[in-house]
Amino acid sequence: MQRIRIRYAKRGPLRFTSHRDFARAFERALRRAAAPVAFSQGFHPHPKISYASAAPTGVGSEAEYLEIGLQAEVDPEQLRLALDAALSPGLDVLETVVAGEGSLADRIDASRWRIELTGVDPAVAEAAVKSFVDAEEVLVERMTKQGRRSFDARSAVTHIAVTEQSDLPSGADGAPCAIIDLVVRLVTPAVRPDDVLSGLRVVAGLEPPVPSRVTRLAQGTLTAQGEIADPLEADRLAAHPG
């Protein structure tokens, strides 16, 4: 059995799209491509598909990262270019790589976001960031499966800053918008922009007028150096050595 990891994109409205309702229309697109899924045994068999650490309904992302096995080996690439045909715009198949030794999740333990919080000027935004990062703790509320839970938003997050760089433009009528570069570690239970969002309300009072735009931009294992690893640079070195 061949395995083969991806990596895809929630971009644009698709961001909206569940974990659910993507599991749906990625199903649907390996029957599209005529891919050689492999299947569980039992009597409910079920695509070999697993998923890592899927973002939030309504978070877009470009690293987004799943594993399938096959029954039969495929190109990689070619493998890439009829799931990406097949699936719906702006959910975008990025990349296909052999799998290698090891598990996937096991390269994942920490993600980097971008916050775009439109009507919140820099300023204000870094002070906000600033009482935050002093804090202790930092304890929000969210509902969870087990009901509603409160937990540390502060202890999960290793970076969090307004940037300088922005290619976003203002509002229609002039507004500014601050961007936050945000690192958390995967830590349970799952420490979420909208909770450091929280935090920042619950340390600063930070309301942004309109609700904020959130990307994933990677994921990855958390170096020493604070950045985060790709998870399939060892895979892409075993299927080209030197």
Second form
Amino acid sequence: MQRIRIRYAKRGPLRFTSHRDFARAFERALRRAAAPVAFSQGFHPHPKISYASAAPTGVGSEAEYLEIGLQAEVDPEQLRLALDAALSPGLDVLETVVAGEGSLADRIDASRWRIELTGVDPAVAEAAVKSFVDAEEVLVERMTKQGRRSFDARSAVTHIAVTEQSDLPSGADGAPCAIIDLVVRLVTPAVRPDDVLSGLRVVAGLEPPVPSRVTRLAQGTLTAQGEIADPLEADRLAAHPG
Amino acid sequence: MSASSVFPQLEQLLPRVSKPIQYVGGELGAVVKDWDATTVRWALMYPDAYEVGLPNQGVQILYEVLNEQPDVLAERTYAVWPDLEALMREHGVPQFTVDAHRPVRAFDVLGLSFATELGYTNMFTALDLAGIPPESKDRTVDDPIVLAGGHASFNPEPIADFIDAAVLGDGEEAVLEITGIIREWKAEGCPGGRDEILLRLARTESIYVPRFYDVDYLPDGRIQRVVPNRPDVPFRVAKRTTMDLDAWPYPKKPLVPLAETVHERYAVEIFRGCTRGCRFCQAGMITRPVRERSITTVGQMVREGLEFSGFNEVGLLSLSSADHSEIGDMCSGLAEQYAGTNVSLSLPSTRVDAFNIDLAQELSKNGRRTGLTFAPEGGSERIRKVINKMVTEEDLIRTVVTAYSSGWRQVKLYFMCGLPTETDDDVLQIARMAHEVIKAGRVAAGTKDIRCTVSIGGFVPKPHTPFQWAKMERPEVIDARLKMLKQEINSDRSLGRAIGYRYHDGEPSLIEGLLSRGDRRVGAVIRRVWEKGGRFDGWSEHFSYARWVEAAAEVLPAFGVDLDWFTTREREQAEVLPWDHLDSGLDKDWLWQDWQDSVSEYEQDDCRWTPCFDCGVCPSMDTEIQIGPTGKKLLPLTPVNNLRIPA
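Write the structure block of the form predicted together with the partner chain for the protein whose form predicted alone appears above.
Once more the chain from above appears, this time first in line as the rest of the complex follows.
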């Protein structure tokens, strides 16, 4: 069985695709692409697909990962092109590599997010971020499957800063827009960008006038330098040594 | 008005609503065209939630047929849930299409497909959000033509003041003809405004424009007559019939949603129409004659539909699928083609017949076994004669025994409650039948571990059926019968445990009855219900009986009628029915005779296999039965895998 790891993006309006929606669409895409996907044994065979932690519904992503098992070997680039064509524009297959040693999950322990706060003055955002960073603990609440739950949104955050406004924010019509660069470790319960935004409200009363737009920029292993290492790098090296 | 996308405004609201994906479009098969490069533009609406509306065949077919025309643009719009509706009002976002998020008011036509009358209140929400005046008389050339289609349009009188026109029957050719008329009118510079375009539509004699007809009433509230109020429109408007389904193999490119919807399958209509003659069944009456799609066209549609969509389920749809003249070869051919592929095939509408089990066996060859549902519809032999459902108890027992001995562990039985002439005993017979099914099933399966589910629907008399004159039973009576039936099922604990029981309360059926057989006076009730907050009346969690009763009590007394008058009152032969000027092809005298035969428990055969019984449709509509067999077979498919690494 050949295993292929895939990086894909959820872009634009299709960022509102939930993980369940994506999973159904991806199974259909495998069939449309006539990919020789492997199935589990048993009474209800399921295609062999495993997902790395999925971005929340409504959050865009440039770095979602999954792995599939195939019954026959395929050319990864051919597969990428076929799957990308089989999915709606906005669900874009960016990379396919033959899986090497080790598991994908072991190579993902943090995410980098970009949060666009339309209508928020960068200076105001900066002050809120400073209060957040200075706090030892920031308790926020969220509804989970177990009911309303309170947890710390601070300790999982390894980096948070208001970035230089080098590019135009979305929906730029003269309104100010603060952009936050955020790195969060994968913990349980998960700390998501909206939890960090709740934290900014808790510590500094930051209330964006319109829903903020969030994009996951990267997932991978957090390096000692605070960067995020590409989780497919090892597979790429193994597939094409040198 | 501007047709530019409202998505930037909508996008701000989406994080705050449930299941936002249903509003963003982006489905496979969706078409977005350049607005300015087209001349005639349709917004097609299924007036229910996206999850119900998206899979609708009618809308998908028309969407594709229209978009295949180079100068025509068709987009879709659905009912928005109350959470988004509130936000759209707060932020001034209009009713939009999901394809390019254009405001609905910018289109030339807003085509509404009413599969059920319970979608009427959602029409008001859409018109209101779109900024289109609710009443036809208040609209201007800047508003779209509000056009109703679907089975409910065979009596659009309750919404006559709110729609501009209605099409009865098959839509494939009708939408192209309407497009042609609008294209020409626009090219001429829209002479005569709105009245002129509606007149041009009415002159086709198959598009109903309610404003050109006046309804006069008798002092007792009955209709005296419905007549044209101008000389140049026809007295009666005829339904459309698309002949030769092989020439219309749609949908070719089915819409594949990202959101979860009620049906996730490629559905192909294997024939249209039905002459089984079940007297309660409006679909069977208004879609005559039977027109089969050939086995080879079905095979080709399935292959291309699956390749395009990536669906792994195929539904072979019709009103009674096992009646297709080549259903055996079709099922075995498809089962062979898709053996070992995880594609499951289903035959949703089947009759009570052991032959069906053979078909189901055939279709479940590659492991996936679909459920079996049989619809005896009536519990007693007597009531089945009344409704012309020619199934004997032996037929049913033989059928379920075959099912249980072929490995099925569960079957579903569908019945109706509230049928004309029905007594308590007719309903209690359902319990006896279910008990017999379990007893026989246990013997056949050799185990006690089998089940059946009894599902009860409420009978609603529909226009253009022999029961159009019948009185409805009061909801209290229905509910009492349903309760009695439950006790009777459970009177034997051992058998009762193996029987699941599902039913609907009588109240929603009564309201559906009001809307089905209502006239123009009912329009004010619908509008009042909407004003009081009525939305999504097809959903039990949104439906409020009290709201309908209240609105009817506020509005109808002024006309000297009431809710009962429309629902629980039996009509006489001489009464002018609100839809008499709308021609389904069925001869009213034949319908009356069939109604009399029903009461005398006299059955009517199917004209596919016995001589014509003169229902009137074929001669008046210039149509004929189109059935096979063609004698053709489905050939094996060659599997493709383009992704393999070249050796």
